[in-house]
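First comes one chain, alone, set out as structure tokens in the form predicted on its own.
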Amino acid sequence: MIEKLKGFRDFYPEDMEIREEIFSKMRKKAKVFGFRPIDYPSLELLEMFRIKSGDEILSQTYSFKDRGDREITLIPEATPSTVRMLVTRKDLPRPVRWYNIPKLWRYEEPQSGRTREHMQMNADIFGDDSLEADADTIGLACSILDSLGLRGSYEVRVNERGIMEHILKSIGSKDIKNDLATIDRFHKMKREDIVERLVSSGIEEQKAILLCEFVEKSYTIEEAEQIIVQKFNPGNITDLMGRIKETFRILKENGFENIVYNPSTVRGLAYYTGIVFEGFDREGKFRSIFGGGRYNNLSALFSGMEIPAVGFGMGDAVLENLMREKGLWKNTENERRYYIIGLDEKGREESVRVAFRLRQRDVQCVAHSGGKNLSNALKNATKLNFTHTILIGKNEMDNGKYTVRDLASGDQKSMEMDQIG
């Protein structure tokens, strides 16, 4: 028996429904916030991914070279494909926002919420580099969640990039850049390596352990401004602490409450620029549902053109398993899908005729094409998910009249054709 790779996955009818019921979700929401669809190729030139991530992406791609000796590679990501289609267009009027649910790969070992071949929605908002861009951003992510049966089930944590550089220039950091991928992966390392790392780029141990102290929790805007002017000292971040509170008003005041700060959100990617945020579930169960950020700086790397940018990914992976937690994973479109069964030969002849006439108006039925039994006919119809049957014999041929049944209650009426639907 031939399997399927490893770190792949199938998709079956059951589960397949429930995605395109997602996605269904989320294109709704973009639209609603003002975001059109675009779509890219899922191959593209390995170097546009070297000029935006360096060498080390090659370990994790699919990549080869083509006929042509050109070296291809599935796309790992979104973002450098839609910065390409940002900066070949210069008529585009701005600002402009942008989002898709592609598919992408990365050669990585599978773990929970991680595979090799996932979806992912993703949101840019480019040519806009204001608070309420940043506010949409993560409006957006919060209501996609929040149309899904999330609400309370998640909170987004947020930081800014600008305060931490001062933060860790305040204490003597020499390698800022390596400073923030350690606090990246504060949650992954032990305290004692985290203090070693710090200390080894020049900030003195009891200050990196002070450092420690204020990542390793979330905290209130107020409390973090606090906490950050009294034990830091970090000089003029007036400005960017005045930008990351009112962002935070505008979402609290529009029913996002789910909000906090929490500093060891940096997102360890170079390009960010700004704010920064991750969701993750309030229990602590998985990796992060969605992440991104403010990157002013990326598309100059491709065309030399700084174009300000914020915006996020939302994977499927995780985004199924949190909702098989919260039993959220099914189907609630109530879309009636009816099965109809001829009771005799005649009825099975109308059968067939009635399911064109009610296709012809959009209603999702299959006639039944086994065996003359009603039984089995009745319980192939509840295997296969059909919310109704249509029963067609004699009687229903003589008044005109199809006996409707429903499937989950058993009641059932007759009905004449324009009546169903």
The other form holds:
There are 2 protein chains.
Amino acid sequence: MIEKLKGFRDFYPEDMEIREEIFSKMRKKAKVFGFRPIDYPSLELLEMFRIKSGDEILSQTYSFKDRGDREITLIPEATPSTVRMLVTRKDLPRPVRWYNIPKLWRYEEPQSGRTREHMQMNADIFGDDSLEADADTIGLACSILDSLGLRGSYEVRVNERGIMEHILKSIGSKDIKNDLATIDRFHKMKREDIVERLVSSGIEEQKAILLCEFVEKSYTIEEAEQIIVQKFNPGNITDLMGRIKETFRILKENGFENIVYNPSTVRGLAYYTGIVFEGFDREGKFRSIFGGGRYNNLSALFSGMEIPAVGFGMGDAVLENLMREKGLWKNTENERRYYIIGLDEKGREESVRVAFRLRQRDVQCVAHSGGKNLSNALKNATKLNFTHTILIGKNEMDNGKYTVRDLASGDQKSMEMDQIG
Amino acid sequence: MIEKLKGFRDFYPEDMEIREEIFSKMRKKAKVFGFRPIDYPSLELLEMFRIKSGDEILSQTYSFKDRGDREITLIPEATPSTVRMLVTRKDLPRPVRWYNIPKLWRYEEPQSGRTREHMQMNADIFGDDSLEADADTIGLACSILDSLGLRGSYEVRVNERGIMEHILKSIGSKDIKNDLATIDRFHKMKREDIVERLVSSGIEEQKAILLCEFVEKSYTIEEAEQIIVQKFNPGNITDLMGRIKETFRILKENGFENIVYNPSTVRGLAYYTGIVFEGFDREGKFRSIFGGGRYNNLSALFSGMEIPAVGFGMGDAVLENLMREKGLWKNTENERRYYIIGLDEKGREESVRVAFRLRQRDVQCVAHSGGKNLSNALKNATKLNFTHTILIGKNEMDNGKYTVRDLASGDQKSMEMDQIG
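Moving on from the form predicted on its own, please list the structure of the form predicted in complex with another copy of the chain.
All chains and molecules follow, beginning with the one already shown.
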């Protein structure tokens, strides 16, 4: 007996139908926000990921040498391929808004919300350095969750890397990159270890403690501004603060209330350059639902071309956990599926004809083919998730009307073929 | 500069939008025929493919050892994973109808219609040995092509492995499997080599020549029956012939006229057990568009459970070639995409608000964020594939009506926000 690999998932129809619905809503909302679909290979040169993320990511990839002795890898993330596509086509008019829902692979120990293969929606705007692009990116992520029934169940934690850098500099940091990595691990480490690390990069202990107090919580943007200015003397952050405030204002004005300023959200990856954000369930039970931010330097790393960029990724696994917890893991399309049963030889022949005719009008149906026992056929209809049966016997053939039964309610009607659907 | 791997494809929006539309039609038609979606990992144990296809497939796979020293592979075909899922869940009520559109990978020299990574729609019916299931499978493949505008541009070549085996046996074959493989290569080899091979497995030269004459062409099912019975004395094929004739009748009766009996269609893979079929463009320019058949023994190979099966696979690459050739490679959805341009500071603020409001009604739009130059903004709108602009200046703000321009026709209207969409 062959089994699937550990950390990988099979999806049977009862789950896959829900997933298809989710992906379909993601695509629809992406289009509504002006994003267009792209796709790229699942295999790429490993070097591309080394350029972006350094060697650390390599231990977590499915990488190998192909027959041409090239080091290749199953893509562990979507951004590098997207940027590669962007810089390959220098002729493309910008700004571009692109999305995709690829499979991604990471060779790490499977755990809740974290599998070795997952699907992740990615959306990015290139060539647009505006705060409106930032707001649209977060707005799209929120609109997707809202369309899945999650409105009110999540919050978006937003931060500005530039502001954090100003703060760190003003309190004496000599290694801002390292301190951002420390803050990124804030909720995973003991307070004294955090302080020790910050101190080791040149920050006074008092100020490190003050920073920890700030970083611990979420704030409204107004609260955050007040604390930053009063406690950290961060130098000239007027432009940065003005920009992030305006981003908050736009999102709030347009109905996205669940946005907080969260200083511990810095995103581990060193390549973010501006706004960063992560979506979490309100109760804090799960990993992040989505995460992203502005990364204006990546295309230069790949090609020498400087193209501003902002985007996010939203994986399928945490989303499923949260939707299950909220009772939202169900098919909402309520489509009718007809099982057509012939009651005698003629009826069976007719059932095949009726099936093909109904399908011409895109009615979902199958003609029963499993023998003459009616009670077996009816059992099949229920077991196989059909919503209705259509019975065809001599009477039905004579009248040109078929008996249509709603399997949930038991309601039964006599209908002409053209009325069924 | 990082490049993509040879034999792999990037898809930019202009193509990806068409692909999404195709995949969406495939999913829709599959549902209409009662198929439900599944999905499985892209990585599986290599052993699974060895069991099904023997060692020959192994040289064409992207396979490698993972860190746990397991021989794993990127899946080169969909059927083994599908059957693995089926036999893993013994509790599943049957018959089941499943589809999926996975990516598949083959390490072979790229050529037209054949890439190292492709997407392939797969649809299978398990636990249903009826001819109606055979007809539904072919019917689905045809309905998909018809929905893509290809009606009349393709034909389906059908054969029955059992009948071919009867014929081979009756003309003296001592190695039917090998002779089927020879017939499978009929159009790729010289006639004398075919005859030589057939003779070497025990068939008289005269009969081998007769067989070649038969195998060379396509027939109506009636013509085929007549020739088979008169020329090959195939023994008792009444049931097999009755079944395939009935399958032809159903398909024809339901509007699928383009079905021919083609004796050279035997499908290379040894595992087919009954009807086999392949879709080709009428002019014979391309490789097969889809292919499949009945394979009643595979689940027993995997699990000891005998579960009848019939299905097909339809790849994306030949389909694209054919659709391009027929002028069908275009987006048919005609969706409106609005580019909202603020003519002054207030207008720009309003444009963001309008964008979010329109999106609440699923109207596709983006607010221009690239500076104040109106002619640049208008150029952007056209270059970026928007269909309409919405202009917002002082007048528009005062009247609560916006100027909406159709970029194709140049028509311009003054509209309230609620009317736009």
